[in-house]
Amino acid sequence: MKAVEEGRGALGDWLEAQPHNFYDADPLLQILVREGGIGDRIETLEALGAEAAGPLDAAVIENNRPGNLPSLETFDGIGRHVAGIAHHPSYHRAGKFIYESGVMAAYAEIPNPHPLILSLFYLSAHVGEGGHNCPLACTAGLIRALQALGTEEQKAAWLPGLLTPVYGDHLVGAQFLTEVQGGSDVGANATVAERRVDGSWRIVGEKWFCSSADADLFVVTARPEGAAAGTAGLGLFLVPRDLDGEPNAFVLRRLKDKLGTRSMVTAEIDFEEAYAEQLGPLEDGFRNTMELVIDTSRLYNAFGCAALAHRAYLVARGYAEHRRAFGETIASYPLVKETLSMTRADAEAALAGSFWLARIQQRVDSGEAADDEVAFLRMGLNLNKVRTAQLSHDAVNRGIEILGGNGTIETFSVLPRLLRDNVVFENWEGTHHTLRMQAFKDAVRFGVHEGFFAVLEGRLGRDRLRGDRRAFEQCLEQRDTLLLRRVCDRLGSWIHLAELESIDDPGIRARAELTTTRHLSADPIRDGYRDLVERCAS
């Protein structure tokens, strides 16, 4: 009975042990910050991180339980269509932790500044999406839709609301793009906007995937009658949820059983004549619909995967230190401490070159940006996008590795939801041959390559590029995708190396050069490898 009382109590100390915040818990954050022109943010930061790793962490958990979470409310007690999802408590209980940090009211600040923001969203991710982060990232997208596009009217009818720290009084946004017969293929969208006399629209169709199904306002893609086939003729509508206290001619047909992301709901949706306002031109729409919309939250859920990968990163950590075995805690272990090593490189470097691309982006908001940033971020935020949500996977797999059987248990840890909520990151906003076929495309078509390899270069010299350089440019000269995989994982491991590297920390060096050899090197067993992995360890 010792014995057991013994490695109970073990477990009680690892989760005493865990952090109280997750600011605090995480170095190379803190440095970025720093760096990054925001450390005047840090005690909203710290804020957060204490909420999120505390009360905030609670309230998800709760939430996620079975009985716990969202439901369809089709009508109200007397029968009347509401179109409506019911909530438990604690659901409210993490919104209300989340949108009170001020993240989405950050956006009132014009350039956007999108370290801060998403600083504060990495932070609140490391809970996982939590039935309130996929929507933040939707909520931005429409935010910045609506500042770039809007009528004066339009901003002044939504953008107090969107922009509001206050839980109860704000305004959430989603973006409904996906339908049965398209998915990627965006092209191939049959949904419908009628023009009525009064300039107004009305959206007719289907939509196979609406994530945030609850929000108040709705961007919608659809093509206006006559418009022409494919993605030129789709324009950009705002859709109202309700009009005049009633559902704005729309009916969820049934919410999504997905495989994580459970807490927030997901839907299909069909359109029935519903009310929309046209946003921005509409020739421009899927092009706005892209750089405005999908590419904001390609970047959070690139932030999204990096808190995910930090939080596996922490829980394996922490267990490994308190969980003993043939006399020893399993941290001292080398293959165990070539994990964690490796899942802590993984987590700094999807944050390293987010971080890197959420700076380079306000650049471009502020018109201070060179031509080879501008086509450096269109083709880096798909690449990295790919990559951090690989890296993120591996990273909590190997969490619930070092955990054993007990990572397998949904009570035991946040693990096994965390990586249900990676898979689905890695197939939202563009599966990863999505991207990689995006990138292709970009290249051809406006030869964003070249600035993209002007500014890595620019970074990391010519010579250390060469190689992959090469091979994506025979890509392009064959028109042959069959290698896109390979090289364009390389490329996203470059763009995290090329921030890690600037970073003077003898850690994070250490950790960055792990990185090289394991995803860059052709031969990742090396003289020194063994140092290598004690200096990470350390």
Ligand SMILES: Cc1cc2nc3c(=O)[nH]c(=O)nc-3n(C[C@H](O)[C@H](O)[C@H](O)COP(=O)(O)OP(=O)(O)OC[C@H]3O[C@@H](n4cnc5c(N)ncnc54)[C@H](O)[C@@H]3O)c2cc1C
Second form
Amino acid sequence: MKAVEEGRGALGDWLEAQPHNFYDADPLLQILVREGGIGDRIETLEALGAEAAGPLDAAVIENNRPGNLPSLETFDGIGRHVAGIAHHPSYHRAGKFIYESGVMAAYAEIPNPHPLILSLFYLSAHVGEGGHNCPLACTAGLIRALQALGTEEQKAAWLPGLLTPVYGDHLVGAQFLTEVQGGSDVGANATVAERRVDGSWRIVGEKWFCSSADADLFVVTARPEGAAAGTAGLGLFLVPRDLDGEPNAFVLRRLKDKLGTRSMVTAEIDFEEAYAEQLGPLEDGFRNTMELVIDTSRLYNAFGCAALAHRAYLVARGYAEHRRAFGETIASYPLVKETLSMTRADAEAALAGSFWLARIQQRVDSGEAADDEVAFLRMGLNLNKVRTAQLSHDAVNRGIEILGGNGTIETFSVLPRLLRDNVVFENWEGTHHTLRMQAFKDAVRFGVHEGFFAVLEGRLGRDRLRGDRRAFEQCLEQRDTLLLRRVCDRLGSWIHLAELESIDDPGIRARAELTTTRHLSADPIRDGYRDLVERCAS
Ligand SMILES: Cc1cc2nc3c(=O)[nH]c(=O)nc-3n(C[C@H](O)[C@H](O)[C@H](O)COP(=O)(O)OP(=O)(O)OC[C@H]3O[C@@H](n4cnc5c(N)ncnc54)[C@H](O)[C@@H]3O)c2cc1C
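Please could you give me the other form, the form predicted in complex with this ligand, since above is the form predicted on its own?
To see the whole picture, the full complex is given below, headed by that same chain.
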């Protein structure tokens, strides 16, 4: 019995030793915050860091228990159509911590303070998607689109509610592009917009993946009648959930039964002549959707993945320090040490690269960025989204590995849920291939790779990037996308390394070296690779 008590006691010690503040437990974030010009916001970050490691985490765990997940309430008690969603009280407890941190309210500052906002988001994403973190990304994109494109009436109607930090008074956004016939191929959208005589619009069609489906205001892509096929003919529209207290003309067909992000509602929605307003010029609809809405979400996605990876590291490190096997704590075994170092290195790489992009986004917004930086951001956002999601997938998986069999148990730690969330993070806001292909197409059409490499070479030197630049340019010259996975993944790691190597900290430097050894040592062009791929398919 003594052995059993000791074993369970060690697990209790592990739980006790978990960080009480995710900001204090993150030396890299502290450095980035201090050096990134937001050192005066540390109090705000520390406050959310403590909540996220305590009551916010507990609320999200409770919300994800079977029976507490959201459900569809199509009609109210007396049969009126309400298109509603019922949430467990723990959902609202979690939301109060997140929104009242001021994360959305900070968008009132112009230019938007991306490093601050995304650091807050990173802290809240340590609990996983948590029911609110996807809606935050959607709301951020909506706010930025309204700030850039909204009429004075639209801004006055919506921005105060979207920017208030008061939970309950606040408004939430959503973004609906995907239809059943295609998500990556947004140009295949069949939803139409019909103009009304008063200049407003009617939206008719089906949206297949609608996250944050209980939002107050949706941004929707739709094709005005008679507009061109493909993305060129897509307009961007605002669709309010309610009109004078009644639901707008749409039906929540059903909620998706998802692998991950389960406490956040994703629905299929039929728009049945729903009232809509045009947002920005019709002919720029797709460009505005990508630059203001989707690019915003892609950076949120990357910070979210960095957070999942860092949480996995914290859980696993504590476990390894307390769990004993073969007479030793497992943290003393070289293979465990290596696993923890890899996990930490991947978490740091994801955060450092994403933080760099957030700083550049702020420079671009304020008009201070050079053309090369604008191009770097455009290509970097896509490559970074892919790479961070891959790293966090591996990091969470490795965290589970350190916990052994216990790692697979939903009630034992948050890691199984984080892994499931991560799979969703890898797919929404653009799949890996879609993002690689977008980098490729942007390079073919606009030559964005020139500015991208100029910025990266400025940080890392030409020699180190020579092989990857050659490989990427070879893809372009030959219009051949087979090598893109390998090249783009390496370019994602180079983005991370450029930022990591600028940080004067021996541990971070060592882990940056580990990243180089693991992800960047071999030349991406390998003789016989095409043959190998062919042979694999036979
Ligand atoms: C939980 C969840 C919530 C979501 N919420 C929303 C939302 O709120 N709003 C919204 O608009 N969308 C949402 N989505 C949809 C998401 O953005 C799409 O699933 C995603 O863009 C991929 O589209 P698809 O599923 O149609 O896959 P497809 O486009 O059919 O892709 C299938 C596969 O083909 C690959 N592929 C496609 N084109 C190419 C190519 N040219 N070269 C190589 N490979 C290619 C893809 O990478 C993928 O592996 C959500 C998805 C999930 C899972």
